[in-house]
Amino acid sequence: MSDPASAEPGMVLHRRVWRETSALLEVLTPGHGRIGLVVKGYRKRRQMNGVLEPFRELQLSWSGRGELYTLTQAEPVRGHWLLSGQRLYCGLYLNELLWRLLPRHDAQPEVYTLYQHTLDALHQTDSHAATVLRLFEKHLLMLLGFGLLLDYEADQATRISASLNYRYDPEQGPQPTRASDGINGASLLALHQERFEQPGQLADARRLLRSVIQYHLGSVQLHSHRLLQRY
């Protein structure tokens, strides 16, 4: 792949030490999609280490070719979205679905622009970050391909019934079942139309969209759940 022709936006999702004197960082533009960088002396360069965090959008220059790049200039574009308490781990949790969902050098412009409407959201006090997320997912998988069905059953002839219960397979669709862990075809239809009005629907969408995300991250694990207890 060859260098980009100029500067791009990007956001920090991960980062971390490599090879003792460098950091590895995993970024999300929206022209270039997921890309590693090399940020080579990084211990040492302290005025550009200050810009490489995470919520913060920065304008980004990189040279070389192949899976790595090495980063050459940030700038910050704008200021930090400021989260804190439990909203930061919401933040913390939409990189690592990002860092290990999306694959790498594959262009997701909208994708890049659900992320940051959903840390303004996040940003927002008096947002529901629960309902916040769960949207984030919902359109994430829809982007990626991975769109949910959830106003019909899994023959895409026969509309969901609100008081029947389904299981979900990531493939196919909802399909009936009278097992007492299935997901209530309410809960499926208020997904589906993005309001959350009765008790339990906010957790099944929780429950569903958790399930289906594993599916497609296969073996991979996603560290930040453990500290999204009640979102």
Given for the second form:
Amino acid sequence: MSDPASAEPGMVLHRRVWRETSALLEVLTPGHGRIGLVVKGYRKRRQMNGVLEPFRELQLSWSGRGELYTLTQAEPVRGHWLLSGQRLYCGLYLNELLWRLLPRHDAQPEVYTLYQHTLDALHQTDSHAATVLRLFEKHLLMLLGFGLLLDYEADQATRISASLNYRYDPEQGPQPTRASDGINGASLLALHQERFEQPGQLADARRLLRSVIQYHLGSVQLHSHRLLQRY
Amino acid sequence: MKPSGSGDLLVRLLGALQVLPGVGQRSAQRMALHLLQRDRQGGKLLAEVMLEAIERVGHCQQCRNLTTDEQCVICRNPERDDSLVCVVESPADVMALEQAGVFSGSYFVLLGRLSPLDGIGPDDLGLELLIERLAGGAIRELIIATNTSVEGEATAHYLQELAQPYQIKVSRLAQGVPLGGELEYLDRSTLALSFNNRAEIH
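Next block: the form predicted in complex with its partner chain, after the form predicted alone:
Next comes the full complex, and the chain you just saw is listed first.
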């Protein structure tokens, strides 16, 4: 993964100031996974600044090798996913999750597609944002090899029963429990079928996914949760 | 122990100058030699003023802009309309708006913007001061002048929600074609925005 690339599609997940006059972009690409791009003389290249924003697809060229590449060119491919209000907070959450959960230089074209489809869904104002986020989390975990076991118990032989409570082990899967803080079998099945019909099932899915994601993040804390209390 | 001769002091000066943005080893050397060889008086003045500014400049208790007093010049000015509050990200934005000379209300300076991915949340923007002013009932309009970056937009939305219970007018700076701008070269998203926000000609 050391060759320069030209006119590759990519989307900015995050941008921060880097050594006074440069910026460091965290970018998601289909062909190179998550990469770090340094934009030199960032403050002087005003024309580029407006373009290097999250939620728009770009064509990027870069040079260099190693951990960080140097951006040489950036062109917008098409318009924005113009998210506003709470939808914008949701979008920022997707970005933070991808930034923190994806290793660098691990090409996963499916993750890129999932991300864009999720932005499409958030962009439609009649979609249900909380459901969109839960499905994104579930599918992202699956693509990263951390898929949840939702229709069978951890022994992979016993079917989940809608009337039992389970304790979810991020490595093993669900195990029946009598404890009242477990997750309801019906909620596991709802997440499996991606149909949240009963009240509370979406909230259960949120709690489960959040704890599994936290397990894989280790000591890293997500910050966008603070803005997302409603979802 | 390091020797504390003149060479060492010069090295320290070079290092100290490099805290300034855009000043590296070479510029620091040029500055230091200029001050020591040609303008010691100027250097002394610079050091004194800088020390005094760093000790005395704080934040306005009303708008959080930089000032040496409890309230800044703008907040103290009786000619200015307190019922209009323009919210900006930084003191530099206040300076820019003042130079544009279009606004005669007061400001509120966030000293940052919501940036969840960097861990900068609502608590880091001094918003309790703004809420106090909103609750005071003297504000007619909140003009949101955060940047048009994704973080600026997120901040704008947060401010809008914050102001909602107080039933005051909330506005946002318009976005569009810059003066002297040519459509052909305009960023396509800006073009789309200004098209959607087009204004009727009177």
